[in-house]
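Consider the single chain below, provided in structure tokens and representing the form predicted alone.
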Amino acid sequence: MSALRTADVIVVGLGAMGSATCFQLAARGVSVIGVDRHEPPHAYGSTHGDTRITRLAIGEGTEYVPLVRRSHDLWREIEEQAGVQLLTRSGGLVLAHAASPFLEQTRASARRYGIAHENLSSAELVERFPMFLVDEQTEAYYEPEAGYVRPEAAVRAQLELARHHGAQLRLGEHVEEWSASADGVIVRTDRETYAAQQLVLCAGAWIPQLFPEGSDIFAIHRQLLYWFPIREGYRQFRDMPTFIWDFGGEKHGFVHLLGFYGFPAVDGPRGGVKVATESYEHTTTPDGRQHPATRREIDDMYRRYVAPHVPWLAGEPLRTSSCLYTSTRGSRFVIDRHPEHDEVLIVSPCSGHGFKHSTAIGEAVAQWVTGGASDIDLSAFGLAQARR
């Protein structure tokens, strides 16, 4: 029987959360152990898609601005490090009538945190972004330092540092059970059992499968993207900002908008535009397959949103992918101690709007799973209020 693997910390999944928490802990000279049923970066959870939305004034929140802000100067870091590029700055809109909660919050995190912004009228959004058909009612907040990043990449880069700093890393292996006690935590995969002192679960979408207990505060919604193609203006969707479209109001009590957003052409003019809206009509379980859009959900995404606001993109998208959001009733993160087991956080800040984050959430959680607390206030993000 082979000897008992042990390490500092354990930590279970490796997208976006896991892959930073793993790197920070490892960068600290912490022994961990990072386990993952796939091979990440891969395409049936959350951190995939080519691109991911950043930007500094959060409408979800002014709490979460000093998380985005420290991950942007993460990203730089692990830039320098890694030798890839992350994170581009391409400015970001977000377009709405002036009423939109989501724009008002926008502005307000912009005010509060003094982050450089415009607004723009109808007529100023028609003059510099005339891709866009909007009535005379949608304004607009234009931040230049938003932009996007590269999931895949950023997953790939952290693990590779994490590797660097002694991490071991166990691929492709299911996490069946897990136990804690005052002597530490105890994993057992389908290849391994490990013991460490702590554990972290940043799971995503398989977290109810782990946390049981927060079986009535996480749900699973599949969502979807496509790539629509270039019918004219190539040049303007290559130079053009990333958007989020809010046609304003909540939806099935969450707080993410009820609109569209979209990327530049980072593809070349063959590699058609990204674009994606949100659904919470149903909930579903991971299963490690991909389920792209139907031909019935490409029909009324082009039908509802694509058509009537971008009419430079053609009908017929080049590819689709699915994408699993773990959200709570109030879009809220969470990051605390287990209920009961203090040797155990919980790590799921994901509800749609985690990936910007990340970098600044795994060095939080590696500050406090190494000292008992974090730079960045994580008080916000508790149980208790992503259960109201």
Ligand SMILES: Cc1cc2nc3c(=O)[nH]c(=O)nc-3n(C[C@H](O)[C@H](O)[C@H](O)COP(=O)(O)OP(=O)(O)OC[C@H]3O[C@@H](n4cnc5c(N)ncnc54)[C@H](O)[C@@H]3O)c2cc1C
The other form holds:
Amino acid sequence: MSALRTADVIVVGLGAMGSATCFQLAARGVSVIGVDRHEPPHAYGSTHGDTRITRLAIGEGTEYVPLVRRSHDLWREIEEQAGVQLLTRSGGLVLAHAASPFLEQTRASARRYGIAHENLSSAELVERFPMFLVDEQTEAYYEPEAGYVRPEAAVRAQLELARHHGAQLRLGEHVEEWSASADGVIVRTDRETYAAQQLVLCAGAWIPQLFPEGSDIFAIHRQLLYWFPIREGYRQFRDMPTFIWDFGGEKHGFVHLLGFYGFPAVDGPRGGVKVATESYEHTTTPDGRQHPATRREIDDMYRRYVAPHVPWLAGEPLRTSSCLYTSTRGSRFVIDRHPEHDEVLIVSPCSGHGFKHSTAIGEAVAQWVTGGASDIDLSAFGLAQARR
Ligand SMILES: Cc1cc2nc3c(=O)[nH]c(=O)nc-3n(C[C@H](O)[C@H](O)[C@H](O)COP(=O)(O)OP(=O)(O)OC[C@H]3O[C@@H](n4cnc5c(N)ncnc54)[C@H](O)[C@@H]3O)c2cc1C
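Moving from the form predicted alone, what structure would you give for the form predicted together with the named molecule?
Below: every chain and molecule of the assembly, starting with the one above.
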């Protein structure tokens, strides 16, 4: 019989949050076992599809700004250590009518934190960003430091760095159950049993399976990413900022964007432009498979969002990909201790906007685990707030 494998901390799930946490813990000299049922980066959870928007003035609430600011520093540190480019400051736009609460909150965050930005009128938008067809009521917030981050490369880089610092990474291994007591935690997988002092659950869309007490908090929704081909104006698409286009309208439940968003053409003239909207019609469960867009979904995306607003893109996508949101009411993050076990942390920051904060979340969780508190205040992200 093999000896029980032990560490100071076990991290379950090595996607955006788990890879950042493992790296930050291992870099502090903490002994870590990281376990993932797949081989991250992979395309079955929430951290794939080439690009993620990052922006400093957070329209979801000012409490997120310190996390994204710290993440921008950390992307650069990780780039230097790993020798890869992760963050591109392409600039970022939020387009909306003046009444949009998201636009207003974005501007309020920028004012409060002194984030460089410009407010553009409809005429200025047409002149500077002619790839967008806007009406006279549409205006924009432009942030030069915004841009996009590379999710797969970021996960790969942080796992490599974690390994370099001594983390034991167990990939393709499924955590079936865990328990906690005054002596620490025990984690049983389909292959081995591990023991540690603390456990960090970063299981993304699988979190309800490992934390069933929270299954009333989290809802899993399939989202779709589309790469539409460029018919004309490749250079403008290559050089354009990321954008979030808020159409306004009544929002309820999980919805925080009625509109669509997109990225510059990062894969050359034939790679298309990636765009997406948000969908909350049906909940789902992760099954380790891709569920690309159906014919109806493609036609709907092009007709409702792309054709009227970015008509220089053609209607037949080069590819589509499904990706999972783990959402809470109000789209809030959950980063908190387990209600019954102090030595277990639940780290579930998604609701479609977690990636840009992930490196700072990894650092803050590592600080919590090692010192009981983090430099950045995470008290806004408790289980109680997500339940409200
Ligand atoms: C379509 C889409 C677009 C998005 N756009 C943006 C954006 O533009 N900007 C932004 O900031 N954020 C964005 N997000 C959100 C962001 O990508 C997520 O917040 C983030 O990727 C979540 O990371 P995670 O670590 O929680 O989950 P994941 O990266 O999915 O990691 C969870 C991991 O846990 C593993 N796991 C689960 N259960 C077990 C188990 N029992 N045993 C072992 N391993 C297990 C899984 O295999 C997986 O690797 C988007 C998300 C989606 C889906």
